[in-house]
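Quick heads-up: it's one chain on its own, the form predicted alone, in structure tokens.
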Amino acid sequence: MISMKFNRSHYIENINKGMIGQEVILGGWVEDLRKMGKMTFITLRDATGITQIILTDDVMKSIDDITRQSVVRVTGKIQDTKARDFECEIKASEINVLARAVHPLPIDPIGRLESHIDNRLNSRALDMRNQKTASIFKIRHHVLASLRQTFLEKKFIEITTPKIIGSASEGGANLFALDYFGKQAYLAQSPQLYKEQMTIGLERVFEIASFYRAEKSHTGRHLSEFTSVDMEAAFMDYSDVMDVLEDLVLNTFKHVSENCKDEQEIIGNQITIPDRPFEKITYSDALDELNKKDVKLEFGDDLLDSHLRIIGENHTGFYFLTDWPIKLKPFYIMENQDKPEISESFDLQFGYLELSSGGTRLHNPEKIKNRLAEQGLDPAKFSEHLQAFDWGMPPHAGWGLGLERLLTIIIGIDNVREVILYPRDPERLKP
């Protein structure tokens, strides 16, 4: 179908040798340009692929001062080619410059000259013409599609919760505060309380959205604005939702492996589907492993990054770190019925990297009030949340997963800024 607005008949990926002699109209960017005698060769790229355009001097005269990365529309016939990188080529009968690119450009979008990540982020839209960068975001697209498909197959309903909240209701620190028409408000750091409430009527819910954390962290795995994949399910416990999470991760790896072969080749990372089931080790097991490395921790001590790196040396792939001390977990996490000092909780790890945290939730409002008091939080500030527990709150469990961290593993890079369009961290607010 020909678009009447831009008059493009085909995408480049649709051009093939079986169409030799057919006239086509293409649109795209001039990636390379070289003159050889009376002929000019243009490498044209659109979002789907790349092809070669041949221009005679007569055709070239109309755009003699064309620059690389300019936008053009090309009319011509498909013909055979001697170029080894192309199946066929287009002999142009007409070429129009739709938008001229200035020079010099702030970064080299072809990637021949490597640019520092900060320079690339400053010119992010132009960076999308770099095929490695574009491939990362095509993979991100497929990851999101796979996540949603798995949730839908498991009868989850997608929800959208508020990102502007009236109180620091999760009891956590590191919240961004803002003025909301004269009232104190905050940017949400997770949908935790809202998604729990939704299990009353919808039972199984998920959300994929941006959340915010005011941490002054300068590492390759922290962001001030990040994408969280969250779920909550009625009539499940932490063992059940670990199974959901494992399925989700494995389905995502399988989907990307099968549907992003070109992108894997461009990035230079062949995806390996993890083995199942994921290993499970307890917090106490982790303490024993650290003890063998002469790292002495008491039960109830938190595991720092340095500790997790040691544990990650023994467990290099995906594994669940379970049964954390209850005092290390938020007020809404349920304790083990036989050992109340232990929680029904887990983290999903990849080596030292934490990807997800979750567990069985308390659904008894009196227990929640007691836990709030134990953690120095005022139950009165949670009254709107607690009232839902008087309306027939089912037993439930859930987790939150950092999308950008998962993507770094799938793609094989170590900096989350590479997998988010316009990252926000303590130093970066623009563009």
Ligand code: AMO
Given for the second form:
Amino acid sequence: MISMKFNRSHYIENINKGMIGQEVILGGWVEDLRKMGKMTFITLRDATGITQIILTDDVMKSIDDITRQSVVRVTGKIQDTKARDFECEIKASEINVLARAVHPLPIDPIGRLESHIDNRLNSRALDMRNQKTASIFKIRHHVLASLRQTFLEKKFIEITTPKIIGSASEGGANLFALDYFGKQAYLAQSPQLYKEQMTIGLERVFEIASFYRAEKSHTGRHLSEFTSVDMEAAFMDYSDVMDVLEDLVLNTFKHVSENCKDEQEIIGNQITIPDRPFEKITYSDALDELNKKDVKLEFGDDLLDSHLRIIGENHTGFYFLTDWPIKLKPFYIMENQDKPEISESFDLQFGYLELSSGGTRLHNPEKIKNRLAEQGLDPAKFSEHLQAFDWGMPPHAGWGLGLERLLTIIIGIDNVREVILYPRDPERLKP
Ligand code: AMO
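Switch from the form predicted alone to the form predicted together with aspartyl-adenosine-5'-monophosphate (AMO) and give that structure.
Below is the whole assembly, all chains and molecules, this chain first.
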């Protein structure tokens, strides 16, 4: 007899026909429960799989009551089964209810009854027993692992920059303000200034972390707290960092396609690896395309969601939208040496959806000061940042990629709230 208090002898995925006759202790959740004559059949799920448990009335008598989704520990012997869905089953000699699930439950975690996303988000932990939801988060885990692996192979160092900051890092008004021991502080919208500074010693850095945007956007692609994948590299320009981004995206697709086969099947979305190289179209090309569709824009006009949707009709997969007008770009983006009205910048798009933006950065502090002033920002407020530019700032480039947006493409859904555990948006601050 194996004696363990809570410990299991096996995960369900490790039980097989070759073990018939062996005694095991399993722990998990009662997914389903059916009484048939003198027998009770339980389907038991743990994080690795699902199996069938057979209980005789004698064993059932030892417990008062058992509800679906309760946590149980089962001791029993592996035996052959007639059930079609299982290769073997467990004949229980003992069952203990470790925690009872109180009914009615707020959602059906098996997903037989479709629940509204708001109800699922309000009961997110229970939603995680829905195999579709669990698969999304297993894929998210693999995407993060793959991104880190590719960065590592490319000799990038992972950094963690502050999320509480004393002044707006990129200008702009979309910051959450907070009181910091009587001083005004903000939640960081991106690691922009810190990641640039780090290139002076570490050369190639990346960060994967939560950042904050106080935008009242109600779309399937905006969150108030999102996960940004950021990189910055010395001695690279925007074309080099587009290559890095393309490698990262392709490696991620390959990794998920190979390592998440079950999850893709459960979600019902088979991943196709995108072709390389990703197409590159310039902002001016995009204007021409829009003009042909009778949308008249001038050079310098921003591309709105409605415009990107039109461009996305022609470009349905990944493509880079490059060479934006300098006046549409933040102060740290470098201009094209021959045509200063154009910037060395890009967005990575998937159809209409913007996944990433980046560019070559200015590394001359005087030019940065001029650009700050042009954009109505006070260079004095950036003095701590700018001092690093007097310490031997290398030419550098980088980008930021929205992890949740990328995940919606990989998973084939259209709402970022599905791919983050507890989304924060203008309406949702809890749970
Ligand atoms: P940008 O503001 O374009 O650039 O952000 C980069 C990417 O982050 C994602 N993103 C968001 N995702 C979900 N909800 C949001 N509210 C949200 N805001 C942004 C998008 C976007 O493409 N510092 C620059 C990057 C750089 O130049 O390195 C920046 O923050 O996918």
